[in-house]
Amino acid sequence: MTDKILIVGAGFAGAVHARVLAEAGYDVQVIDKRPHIAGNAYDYTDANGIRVHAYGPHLFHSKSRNVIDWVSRFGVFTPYAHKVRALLPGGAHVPLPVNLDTVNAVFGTGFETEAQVQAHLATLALPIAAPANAAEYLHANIGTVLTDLFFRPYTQKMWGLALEEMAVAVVKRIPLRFDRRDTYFADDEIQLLPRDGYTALFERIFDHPNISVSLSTGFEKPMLEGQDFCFNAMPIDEYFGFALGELPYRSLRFHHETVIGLPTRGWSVTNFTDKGRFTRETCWHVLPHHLEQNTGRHTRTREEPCDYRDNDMERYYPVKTADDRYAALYERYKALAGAETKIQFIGRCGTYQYLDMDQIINQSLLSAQRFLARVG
């Protein structure tokens, strides 16, 4: 039986593996190069009495009852229907994803039914049967006007690439609606936030006698000595010394601002459709249980995308291009990893995938269970 497990990364991928294996009797050591647990979900209470997500808003949503049940073991969750508004050049805020009210605001129409919106968009859509990139997918579904307003500047800022260079999957994540639904995520998803925050949630996940956590500790290959297996969430190309080249990521710089008397509004996140440097803004106090102390001050955070090499190598979003060149490079690294007998790469950076929190939890539960079945 395998006794000692090293887990690199204290985010969701590492935490789920750690807890499942610890409950199965394994001695688990978790390390993370950052000075805190919870990975990109890490949150804290700032001087304004506001809970802030250090790496941008993390809104938990899932269709998996299994995932919800597992994570709910470690904290109380509050229902939360996430809403996003896009700021138009004229100053109006409209729902995003695009819906009936968005269409009316942009085109000056007075549609009341889904059928009217669908018919209107059909007149704008271009006849592209098999879209080869993000631009063609949007043109085939909503035409050029909405594409150029809501997606083209945002994509250029976010990814540093034109829509024509991006994979369809990048924009396909955002639903297209024809009714007045104005929540961001799909209606069939369970949408929640941890009442006490993500950091407290992770503290409870790691609270097991078989788990030890070492922070501000980067991975070094000699650490594998004495370990029976390693689940590694570090960037897979970094592990192999970038031998085949770098896998690119987009990163974010966060600009925090203290605001006095910021009015409460019905949404927490605003997307910017202009060509300025910011992509979105979060007003944290709008999120449930994030106004922890009423100081009369609120915190507003704006996000500025950049290359990860320009932000202390902070990797957030794998780059997915229409020609899949980086996916092909990852596959070559994956082949190298296949020769490693004591390591499995996990998480967003280990598998070079854009994964939501619930997807990481689900993958990690399955991964840990497969490991337990394999070793008996």
The other form holds:
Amino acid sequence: MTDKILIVGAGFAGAVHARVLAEAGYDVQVIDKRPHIAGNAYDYTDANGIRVHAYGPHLFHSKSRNVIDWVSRFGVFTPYAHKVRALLPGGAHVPLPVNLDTVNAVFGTGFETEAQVQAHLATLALPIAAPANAAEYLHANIGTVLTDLFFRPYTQKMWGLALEEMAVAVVKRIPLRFDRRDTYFADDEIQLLPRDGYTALFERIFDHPNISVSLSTGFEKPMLEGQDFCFNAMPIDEYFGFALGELPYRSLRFHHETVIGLPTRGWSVTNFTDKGRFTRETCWHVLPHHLEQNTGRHTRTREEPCDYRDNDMERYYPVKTADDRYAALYERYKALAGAETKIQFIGRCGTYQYLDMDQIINQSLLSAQRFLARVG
Ligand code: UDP
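We have the form predicted alone; now please give the form predicted together with uridine-5'-diphosphate (UDP).
Everything in the complex follows now, all chains and molecules, and the chain you saw is the first one.
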């Protein structure tokens, strides 16, 4: 029987594998090159008494009851319906995703019904039967004015690429609406936040006698000696010494600012429609339980996207282009990985996928169960 497992990466992919395998009796060692657990979901309380997500806002949403039930074993979750407003050039904040009120604000119309908005957008939509990229998809659904206002500059800033270069799936993450609903994620999703934060949640996931965690510890191949299997969330191209070339990532620089006062407002994240450096700004104290101590100050954080090579090789987003060129490169790395008998690559960087937290948890539960079914 396989009994010693090495897990590279203490984010969601590694943590879920670690816990499931530890509960099945395996001796699990987790390493992470960063000095903290929780991967990109890591959060902390800052000097203003505010809980800040170190790698940008992580809002938990899922359609899967199974995923929610699993994470709920490790912490209390608070219902939270995330809202985003886009800042228009004139200074108005309008709902995002685009909805009935957004359309009225942009076009100066007074629509009251979904049917009116749909009829208006139908006059603006371009006749593109099979959209081949993000721009065509948006043009076919909402026309050029809304596309150029809400998606074109943001996408250019975010990815350093034009909308025409990006895969449809990237912008399809955002629903398009014709009524007044103004929450960011789809209605059929369960939307929650861990009451005590993500770091506390991960502490509980790792709190098992069969799990040991070593931080500030990068992966090196000799570590595989004495291990029976390794689940590895490191960048797959790095593992193979970039033999086939580099898989690119977008990264973010975070600009934190202390602001006096604790304004109340109905949304936490503002997306910028301008052509400046920043994509969005988060006022953390608006999120439930993020005002941990009332100091009379709060923290707001702006995000400035950049290439990961310009940010200490901090990989946040795999790049999904319309021509799938990086997906094709990943497939070649995956073929190399297929020859490895004692390693499976997992997570955003191991599988080069733009995945949400719940998708990573779901995949990891299935993957760990498949492993158990295979080796017992
Ligand atoms: N997007 C945009 N304008 C916005 C919000 C999103 O153009 O105001 C596009 C952009 O290309 C972005 C993608 O939609 O990368 C996905 O947005 P999401 O908010 O899901 O990104 P994440 O939260 O993962 O950074």
